[in-house]
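Consider the single chain below, provided in structure tokens and representing the form predicted alone.
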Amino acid sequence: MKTLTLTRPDDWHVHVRNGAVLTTVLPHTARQFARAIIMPNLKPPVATVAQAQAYREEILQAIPDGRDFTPLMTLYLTAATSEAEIKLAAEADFIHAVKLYPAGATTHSDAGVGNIGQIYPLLAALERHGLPLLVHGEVSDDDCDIFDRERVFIERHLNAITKEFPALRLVLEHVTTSEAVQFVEAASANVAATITPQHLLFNRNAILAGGIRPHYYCLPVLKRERHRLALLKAATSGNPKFFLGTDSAPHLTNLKETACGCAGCFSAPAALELYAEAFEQVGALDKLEGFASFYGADFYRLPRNSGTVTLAKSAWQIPTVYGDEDVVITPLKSGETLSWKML
């Protein structure tokens, strides 16, 4: 059996929701990772230091017994985020960075932010305090194609934050596009991205092909083939500047497969899988635990992990579900048969 041995990897980018659902999804992430970035676009939003340390003990608490994970929290940036916040953020040791969400651009955004030049005083005090700042890099404009939001935004707002604050550190949440990838090449050592399995392995097909797909819908929307290829040489390039992020974001399957369904993908249960497979695709496992273990805590400036997972190359069918009879959730590739599986 063919097998491949990692460090053990981080994912720099998850949503684990709270209540019932996240004792259902936050198992499959502790089991796999070390750690992960917390996303706190909860309703209502975690936006101060105080609802990340309470939001933070919720899940501890639904860790399962045995397993060694790390939550690391984020705070919601809004209007009335504070420039004291941001300080106390920053001196609390449990927080790790601070999230940007434009008003409307995706779930649980309505709290976000309606006018980027608003915030700089924050981006400011972000930058002065070495705190980072993860962006949802898309425009929200009604007259703006779905399609080009995020090349519009890099062009409208990213350009100009990394020009007027060189020494922020900034991560491009899940990248979708070429133009993104380009930005971030080109941008100094304090700007890096995460890719989500997702965009590595399919694009907007996937979704529309053969029938609408709600459990391949997410924010940002995949793209044409190339920006899927231009993606996968980035991630598989050995730059340190792209590292993990899986953007799993679980809905209940009544709340994705209805007429207006929610934005996300639940891949937590075989991420690891599935970037070994987008990996393989190129000739690339050996890049895998550069991109999946290293780069991303290089950049959070924290340890890297010391344990190890082993995946075989063992055909395994994702469940078509996940949860009990009050929480259903659909994954990602329901029901169909990866070719990686973590021992």
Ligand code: NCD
The other form holds:
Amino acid sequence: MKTLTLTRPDDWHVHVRNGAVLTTVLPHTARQFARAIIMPNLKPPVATVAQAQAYREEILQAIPDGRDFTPLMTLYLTAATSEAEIKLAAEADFIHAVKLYPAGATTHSDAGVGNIGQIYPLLAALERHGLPLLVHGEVSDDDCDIFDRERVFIERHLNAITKEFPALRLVLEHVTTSEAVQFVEAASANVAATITPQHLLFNRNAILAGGIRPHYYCLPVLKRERHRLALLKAATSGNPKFFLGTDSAPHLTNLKETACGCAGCFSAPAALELYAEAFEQVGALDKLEGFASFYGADFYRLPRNSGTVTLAKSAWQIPTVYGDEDVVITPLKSGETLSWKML
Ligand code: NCD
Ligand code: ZN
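Counterpart to the form predicted alone, namely the form predicted together with the named molecule:
Every chain and every other molecule in the complex is listed next, the one we just looked at coming first.
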């Protein structure tokens, strides 16, 4: 059987939620990844070092016995965040970044930043302290077409931010367009990007052609095929600015299969397998280890993992749902056959 062995990978962007959803989803991430950057968009948001510490404790409790997994915590940047809190975050060894959500851009982003100009003093503090800024790069204006929101965010905000704060370490999260790829490639070595499995595998037809498929709906929304091809090229290029971040974003099935469904794809149960499928499409399985296991750690200035994981070319059917009677979550590619399986 064909197999692929990689240094243990990390997930540089994941939503694990809290409460019963946390205990349902975390074992999947902890099985595949050694570490993960934990997104702070809970309700209320994880906006202080004390809240991040409490959330970290809750996550640690949910790790199955015997699993070696480290949550890397982040703070949610709000208009009320102080420079003192950023200093505290930079001093806390368990906090690795601060996340910027433009208000209204995505799930639980109402506490996010309305006026990006107003947070420049905070960006200066992040730059000074060397703490990375993770960016949800979409404008949220009603009059901006949803398929243009990432490109417009880059033009309107990111060009200015990287110019004003050249030493700021910045990750443009879950990039979805050729314009985002070009922006990251042209920026300094302080700027990187994560790429999700769904944006490497699917274009917007997956959501809308032949019927509306809510489990393919996430934000930023899937784009045209030419954008998918640009992302696949970037991910498999060996350029260390592009690394793995699943953006696995579980929502209860009934909250996605409804008149106004939530944004987010739950990819954690088969994340590595999905990436392997995408890399194999372009004959680039030899580039998966750098993308999944090296470049993110290097960017975050953390040691690369020891140990390995092995995938086998062995077809299996992903369950239609995960959870129990109280928590039902539909995974990406629910009920479909995957060609790689993590052993
Ligand atoms: C994320 C969520 O559900 O928390 N949803 C998504 O579609 N990606 C939020 C986010 O990362 O935008
Ligand atoms: Zn996300």
